[in-house]
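Okay, so here's just one chain, in structure tokens, the form predicted on its own.
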Amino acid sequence: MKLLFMVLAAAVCLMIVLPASAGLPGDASGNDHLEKQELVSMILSALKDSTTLQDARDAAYVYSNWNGSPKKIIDSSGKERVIWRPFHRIVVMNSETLETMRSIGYDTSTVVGVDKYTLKATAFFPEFKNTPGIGSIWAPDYEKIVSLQPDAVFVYAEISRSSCDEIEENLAKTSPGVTVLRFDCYLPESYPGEIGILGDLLDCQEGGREFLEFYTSNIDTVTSRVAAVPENERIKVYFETWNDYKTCAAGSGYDQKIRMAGGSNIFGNEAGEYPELDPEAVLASSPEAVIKLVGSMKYTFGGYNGGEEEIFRQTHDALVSRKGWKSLPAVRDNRTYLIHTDILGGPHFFVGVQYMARWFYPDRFSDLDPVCVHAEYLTRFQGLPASIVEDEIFVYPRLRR
């Protein structure tokens, strides 16, 4: 018997393609806890029937690694969500996500459904390239997800969070059994916090920690020293999104992110997350630094997706260029700067977070080597190679280093 016990507990990696179902395998109790009797007579039960041996394999998983009990976690929209076995079938319709489960060590074999811009992330999503895409947050094919078979589907807790309820609610409808979880997993305010949810979610806790210690030490970096710096003494900044003359209010990701930098965001009292502004109201707020966002929209180049250097300058000359810009302290002591998405936008937005703080303090930073720190996370965490930071363009004008 307790060479059966062994031998399928050690079986339990060997994933069945079948959706899971609510409650705990083998508890024929119904009180929530799986006992080891009620697991021996589950290994019996499957060696007669091999229909029963998935259920086997998750209660031997559920009974060595979660204590026999059920998974409760509170996820980023507040709620609390019960896990009752492991995952086999999971649909991730927001790259941030899918993006921190690769960094904290996840196997994303089990990733069976993406959203279309993960499939449009060829460079950095690779392996995805053949998986199925189920559509958007904003456009979602449920037809799709639930042809999946998914026992888990990821989305935003507070990005488009109609948008996400409306989801969540409609899969409660269809899908009943699936597990919706939400996480936005690009906020510097809960980001930390949801790297160790996750890890403990998906069983990854030594790489959560791995990965928390590394996304940790690169912000202290940071932080650490702009403390020092006087409030009324802080670099005035305009940060201009991909959309020209919309920038960001406080409550926004890109204003943490600022501040977090050590910069003062001379729009950050307006009203709304990402205010249109009068382009005399920018003149009239003398930005000691410039920084513009590309990536999307009309500036969709560069990144992870490739650009030549050439349109890179070409935008940076018309920004400088703008009508009554040259007055501007920033433009006066060259002070202007672009920085894609790609490493302001998602989970390694601490690249850029350390690439604003070199230029709003190149005194205080002049050690600090975001390009270094970008290479280490690609290939440590991303399983990507190093040569994708020097092969492409995430700024301009480039580091000096």
Given for the second form:
Amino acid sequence: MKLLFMVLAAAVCLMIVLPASAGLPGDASGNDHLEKQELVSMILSALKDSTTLQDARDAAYVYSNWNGSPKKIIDSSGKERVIWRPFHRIVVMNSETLETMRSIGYDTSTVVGVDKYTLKATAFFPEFKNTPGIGSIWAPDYEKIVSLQPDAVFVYAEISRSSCDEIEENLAKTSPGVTVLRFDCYLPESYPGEIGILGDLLDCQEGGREFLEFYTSNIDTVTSRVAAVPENERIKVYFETWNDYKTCAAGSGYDQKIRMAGGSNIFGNEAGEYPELDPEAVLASSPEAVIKLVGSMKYTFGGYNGGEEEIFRQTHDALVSRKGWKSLPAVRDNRTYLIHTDILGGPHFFVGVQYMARWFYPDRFSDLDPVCVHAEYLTRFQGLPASIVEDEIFVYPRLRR
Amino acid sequence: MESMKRGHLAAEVACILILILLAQASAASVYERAIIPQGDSTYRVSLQFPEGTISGITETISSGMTCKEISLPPEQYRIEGTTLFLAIIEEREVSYLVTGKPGMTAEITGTYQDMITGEKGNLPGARISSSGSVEIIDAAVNNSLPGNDARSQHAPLEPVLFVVALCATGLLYSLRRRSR
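Can I get the form predicted in complex with its partner chain as well, since the one above is the form predicted on its own?
And the full complex, kicking off with our chain again.
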């Protein structure tokens, strides 16, 4: 009831605050194309009436950058989105998309609202520490979103699809002027395409191409060599999320990343994306390598927000000391690793994939330097200092270089 | 030795002043104006624009003058008294004729609003003397012309730059003294 009231209140506010912005600015003929004469009229009006200046500027942008037509893109939800004017105020409810915006060189000063996870990631997103928070996709603060008067709201496409569907439906009902755009920016299979679409959407085509080249070359370095390893010779990997004995299976991003790095995901054929396992099943599977994900739940330490190496050591010790694990090939051969979600879960999973490739096939990837790739990503694409890579811990044991 | 140090300091001050001048130059209008006398108190005024310019121009001529033969399609300008409004859509040059009375002095001032960058400011102005000679006044000076209330967006930065430069010079000087 309370939620319904809030949504209704938000709807009323939206109708009051937000103008319906469908349609090109200055398109007097209504033919969805801005002619030169229509732009001229806008400019001449703006010279005498400054209240129309923003519309004239938007019209000039559309005329100059979009050949006078609305921009049409298909986002990761498969829906066609029509953009009628450049964005001035956007709300980004998924930090992965925000990170990718930075990667392609988008001017993020238009970001007027972010989710609570972005606000918490002060080391990685320092520029947003004072940006208004809008809750999360699971608990969106509609009132706040409305008050920020966004042109566009970015949410996930696949992750938590039902929550994001609900956000999209609510915004569509209450404010048709707000464009909802859906991207995931963490799945290997869709990420390269998303980089291109975001570059086009945000008029960062050149930045998008540059980043895509960097990303692709780093992924190709791994996949081209892994391709030479016969399927039946691939290393058997047990991957565990931050929930003990919870693994990943086909359909999940982590499964794709393990396979990219040349691993054979032991539980890849289990039902569901993140199946829970019987500890005995892990023992029986005799993994040759174990990857434990940290960075959330009871394993919230390390990564960009910092953490002592001692916590990593204790966690690693506890992992290999589990009942019966001494006899596992992975433990016997010291091939148990901790990896932080910061370099495997989000858009820079390619760094994590490189670490895994080195762990899985040390001879084939002896020249691979994920630390260096990580540092280049931060300095070239994220505007962050390379020293973070040396100062903070993202994997354990740390890579000997 | 002492004279060498003084020389270094002078060079540093000169560099800073050059930087200030460069900053001021970059703050000036990127549009240019030219005026060519046509005889019979008539002048051709032309404005040049960089490639891809989309801008609104407001030109003001002295009372007693008239303008005609604007080189834009009729729908792309408006004349209201002594004010001419122009919409520039990727044209590189626009010109028009102004005609006054023989022996009169006149001024032409203009402002621009760049629709892509959002920048606004003054165009270079012009003075026509009673003898018919023409003087182009650069956009920064043009800010002080009477009746022109437009301000370049860069203008507030210039005094700041100057103060910063002065402080930097002072700091350099005191550091050098301390190091001796």
